[in-house]
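One chain comes next, on its own, written as structure tokens: the form predicted on its own.
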Amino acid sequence: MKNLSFIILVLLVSCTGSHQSKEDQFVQNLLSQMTLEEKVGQLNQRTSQWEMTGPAPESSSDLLEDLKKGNVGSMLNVAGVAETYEAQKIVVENSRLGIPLLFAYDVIHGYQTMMPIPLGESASWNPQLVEESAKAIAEETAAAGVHWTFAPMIDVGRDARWGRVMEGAGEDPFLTSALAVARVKGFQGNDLEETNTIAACAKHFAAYAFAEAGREYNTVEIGDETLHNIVFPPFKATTEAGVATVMNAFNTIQGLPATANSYLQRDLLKGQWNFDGFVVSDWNSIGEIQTHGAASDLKEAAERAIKAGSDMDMEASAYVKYLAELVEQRRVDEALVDDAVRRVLHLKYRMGLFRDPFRYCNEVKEKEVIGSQAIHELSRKVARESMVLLKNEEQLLPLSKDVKSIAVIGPLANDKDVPLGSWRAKAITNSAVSVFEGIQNAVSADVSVQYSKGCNLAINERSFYTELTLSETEQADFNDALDLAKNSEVVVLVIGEDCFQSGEGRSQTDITLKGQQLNLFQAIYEVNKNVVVVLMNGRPVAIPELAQKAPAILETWFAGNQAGHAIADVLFGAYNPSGKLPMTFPRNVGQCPIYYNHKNTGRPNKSDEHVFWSHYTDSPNSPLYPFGYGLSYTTFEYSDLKLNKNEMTTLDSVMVSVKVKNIGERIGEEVVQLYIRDLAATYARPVLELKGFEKIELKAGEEKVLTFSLSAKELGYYLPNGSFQFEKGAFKVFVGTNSQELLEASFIVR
């Protein structure tokens, strides 16, 4: 730290005025001392090439030299106090100005202790819980010496084929916005200088989830109206919430790579929305500008990216190779470089790294925080609130305490790794509680709980290949499961996806159950009708056969470290399921993309006279399970939907009230959902739009009146040019338990 302490002392002494002006002056003073090469270095993010606690191999000498020169501003995939300390030490003790590194890591739903995957967590419809989860994740991450996570992913996703839907909050911009803000608040807290917080990153800007055919990294063709009303709202919300960074996207939009899109990054994000953080590219997305065919070489790609507003280059090495040269050739104004560097330095200042570059490096804290009992207890709490009861005929669930024998069957029934999910950071392999273990722990010693695998978890074989030949071992497993099912009171069948069937690069054309899983269900159902299907998956799956036959279906997603205990909590009624689907479940893949907030067509209604209306000839239009759907062990009755007025002005608001009563025999939680429809606007509006929700708990027999407010903010929409418009006319308002079971009222805007 030979140069850093002196520079900091001089700069701090020279700073006067408010806290903000001190920060500004500090950054400006430091920037004025930097060479062009050092400035470019701050915009260069590199991944780890060796264990930082050991000597650098010859093959990594270039990275070591860049670190010593201060030509690296951030590193990713360096985690753990020992690792981050050594990497930081290389920089602050050898570089001329000793500007500390930012350490980044893909902490998506946990650092070592896994929470449910984000799509599952979003099924809780509970922003407070989501914020609590993100806060705990931040504490574990920060304790490992990491400053910055590449989360939350807030791409609104409508296509279940796209593997990264597991990483987001589903298909709706209103729900996604609410949960995105909660995650940012949880990660960043009230002050980034606190060492139990980390910088968040809203990604991917923009329209990444609209990849054609749901295929990862594919081209995006999307209208401006959809961009402004569906894609942009979560990003605008997180910007207003103070998100520290934004990541751009791999895809093109109307032929222009997002990383080279100045409208997205300069005009909208940094201009209209006044975003004061910095934009980081996705992995080599600057280099991929050339691959897209929008630059002749890497040098031109660097030029296009910096001009468009991409501040930090992740792993393309485009800036460190060419940006100084571009400035010297006057192809790039150095003011653009200064602006980008200033943004990076501001974050480092706000995190207190100039005051103490090693302030996150506390080995005692690392041991105390990571994997603590408290975070595991929270993981269990979040997991059970994320689960969605899809079906429960004849109240098969919750399972009776008097049951004497339970068969726990399926390729995922005793799996301790798959529940951890994809994007698992530093999770310990096979550290999850399996469903078999959870059920064993939940019942008394008098209950017989036995396990059988039944079949393998094939990830490539389509379920309709019923003629698949089983090996001798596989046939024995299948027969063993049937024998166990025959001799048990109830079967808990745990099936679904491998956790690496979803996630980045895991798009699929077939979203049914793979291999022999469906055949296993059908065979078991023939010998024992008391089958509870427990699903584990990272996307909506097409399960029409299960929906038709299975008496009970519980969607558990990939629920994290405490999956087995949380699932058992729900199965035996220790927790009454309250989750609601954040994404529509299709009947078949041919319906994809399918989403509730679609626009009407000119021919939406069935005709008995001809076939010329918007439909399929081989499948209903309706989903298998709609957005917002989820059952409970109790029943909620909705009544007395009232508006405080039937007419309002564009400057006014209307209050919507509804009575919700628990008419069942158990305490339960319900997500009350409010939707609107603008019946006649300049641009056609969706048939439904979520504009409010509230999760409430009601005891048996208890009732509550909820009130929502609708004003221009909820009733208006964005025109294709990005301007917000609230138009006069007729509106409908709907309140109910999901996007299909709704009470309805109307009002007029004069």
Ligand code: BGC
Contents of the next structure:
Amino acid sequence: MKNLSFIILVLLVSCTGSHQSKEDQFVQNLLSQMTLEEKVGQLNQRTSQWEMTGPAPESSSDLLEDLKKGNVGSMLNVAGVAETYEAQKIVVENSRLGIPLLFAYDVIHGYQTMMPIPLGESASWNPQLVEESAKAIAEETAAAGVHWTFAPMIDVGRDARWGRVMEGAGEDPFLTSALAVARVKGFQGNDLEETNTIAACAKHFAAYAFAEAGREYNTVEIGDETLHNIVFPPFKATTEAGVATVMNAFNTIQGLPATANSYLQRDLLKGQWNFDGFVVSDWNSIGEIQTHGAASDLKEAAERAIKAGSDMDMEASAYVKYLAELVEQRRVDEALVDDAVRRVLHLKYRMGLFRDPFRYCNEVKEKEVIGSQAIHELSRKVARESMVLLKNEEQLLPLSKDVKSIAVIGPLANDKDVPLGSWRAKAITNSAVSVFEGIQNAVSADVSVQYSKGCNLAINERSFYTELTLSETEQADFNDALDLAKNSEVVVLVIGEDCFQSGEGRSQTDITLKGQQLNLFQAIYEVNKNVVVVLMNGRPVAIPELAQKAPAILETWFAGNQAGHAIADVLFGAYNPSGKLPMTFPRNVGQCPIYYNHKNTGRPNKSDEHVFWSHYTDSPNSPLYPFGYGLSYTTFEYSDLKLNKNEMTTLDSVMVSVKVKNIGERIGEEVVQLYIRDLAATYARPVLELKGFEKIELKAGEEKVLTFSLSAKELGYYLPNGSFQFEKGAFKVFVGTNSQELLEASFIVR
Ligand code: BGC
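Taking the form predicted on its own as the starting point, write out the structure of the form predicted together with beta-D-glucopyranose (BGC).
In what comes next, the whole complex appears, and the chain from above leads the way.
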């Protein structure tokens, strides 16, 4: 509590001091005119499926009244210039102070034009490209009158069972941080006042991805050391990059709901990290404090949440119902409410909404920007950089231009919807380029390209909101597909998951391919060995049989609107694949959570005939495909790993250089990855930690020397109490093409 009063004091002093900025003065002045109810209204976020044919849906008549009274500070799910204009007009024309609404929307990988899902984009390991993508997404979103996206999701996720790994950047905190910052920069640009930028939201604070057994919304038990070293770094990085908002999380951590956790929100985020934006709760996560059993009623939940630093209440209506009363009863200090309101008003000011609440409402711009050719071209570029070549025996890929007949087979081969992925905002149903279409467009007229579905995905329902149901195992009748496969030179088999198998509420205990898909592969493989498997999925999948038999496998995630074109670009070599896995692919679900940066354990290896070492009796420990893995059509040779010194002090840095040469015959891009291992520290450190990467392009025969620097920032770590420590001792450094194929050197910190 001491800490908290201090923060508030500093805030008050800075607002009344002589160097008060125009913005501070404006906000302070406005705040001083507001009644307690009006203040609370700014902390209330409501949803709507807004209809222009009537100002508000019937069920939302109380919402309409609340808007008019100024009881709503922000709305989610109101999107489109006409819709946002209408809602904004109601508020500014009817409420006493006319404080404009902030419109928020889950724009996760596109507003209408879909980029690849975030996990896919992350496989590009290209922060510049990811930033460009977020910028284009922001332009479309802002053109639709929306001010604020609930993205990026920066939960480090290790468990493929958890469906929301599709929204994140994978299992590594260093990669996630770099891409999270890129996304924030892309969304927010240099100045939130520009009407082609939107406010970002780093979510979910914190540890949501550590749900036990990968089951959605489940309890989180996580140690402090893992919180500080794995979960928090992306949040710290986005805070430093100026992210406008942070969303808290549904889960409990060590028994305490994240939404009621004042260590997370006040001490760490707003305290130590100086976050000056606001925290929005997750959907009804204030209400769920009660469901968790950590508040006896909604009023107590509101009290706990505001005290813990949750500034805006999404859809629980807990603040609007009880906050004023709590203040009047002196259970909550009004200064806490003021601090929260001030944070919200600052963002509205920064976005220029007080000058003109309708400045994002431009119908001409909306038509021009949304779905432009430029954004579709970018989507294709991002999609092809996201793809990961998992296998390519005897250089089956790229397919020769001379190939005369191609069979495009599989439940996803001609699907125009699944590539759009989950969390698809205003994507147009069935608007993606299918693989079949992409291949047809890529080849000349004399190549025979034919399609056969082969089997279904075994998913009955396809919707974002409703439960997925698996259909009864269908009778396998692959006859048409097999005839086609027999009579074609090469088969492109497109299989994987439905796009709504991953995303929120989509955890699975089985991550193999559903239905008859594997049988279809096996039957086809019997009649034609030239099978290129194209995978679409939102999580790592367990595909040991494919990995063993299929000569070529291309991971394409859900690649967005231009999926088919981008996949054809890679299949025919117009683009040389460069993606690397941002998440480990397990052999089987029993290995989950499996991640490269694990601890060594006390018994990592078998030393003699006994069984008493850390292993399974029915599966190897090793993954199917490791973190950072991905092939190219060319080959990169690593050599000359050198350090500029073998000893350093804790104040010093060591320079690591490596030579990378393209020894193949085509131009290609490589993600050069640097890992470290702290061999002995007070707390056991991971066997490998990514601490640097660079994506480079090399022409055939070209070589390049890359240099990385390692100092305290990379070599130190957080103790469980949150203090950062750089310990002396022996370190190893590794550089290579993935987390398993690495050159190695060592040095000592004295
Ligand atoms: C999700 C959030 C999302 C919010 C608003 C919640 O269920 O966890 O990530 O932003 O809904 O749609």
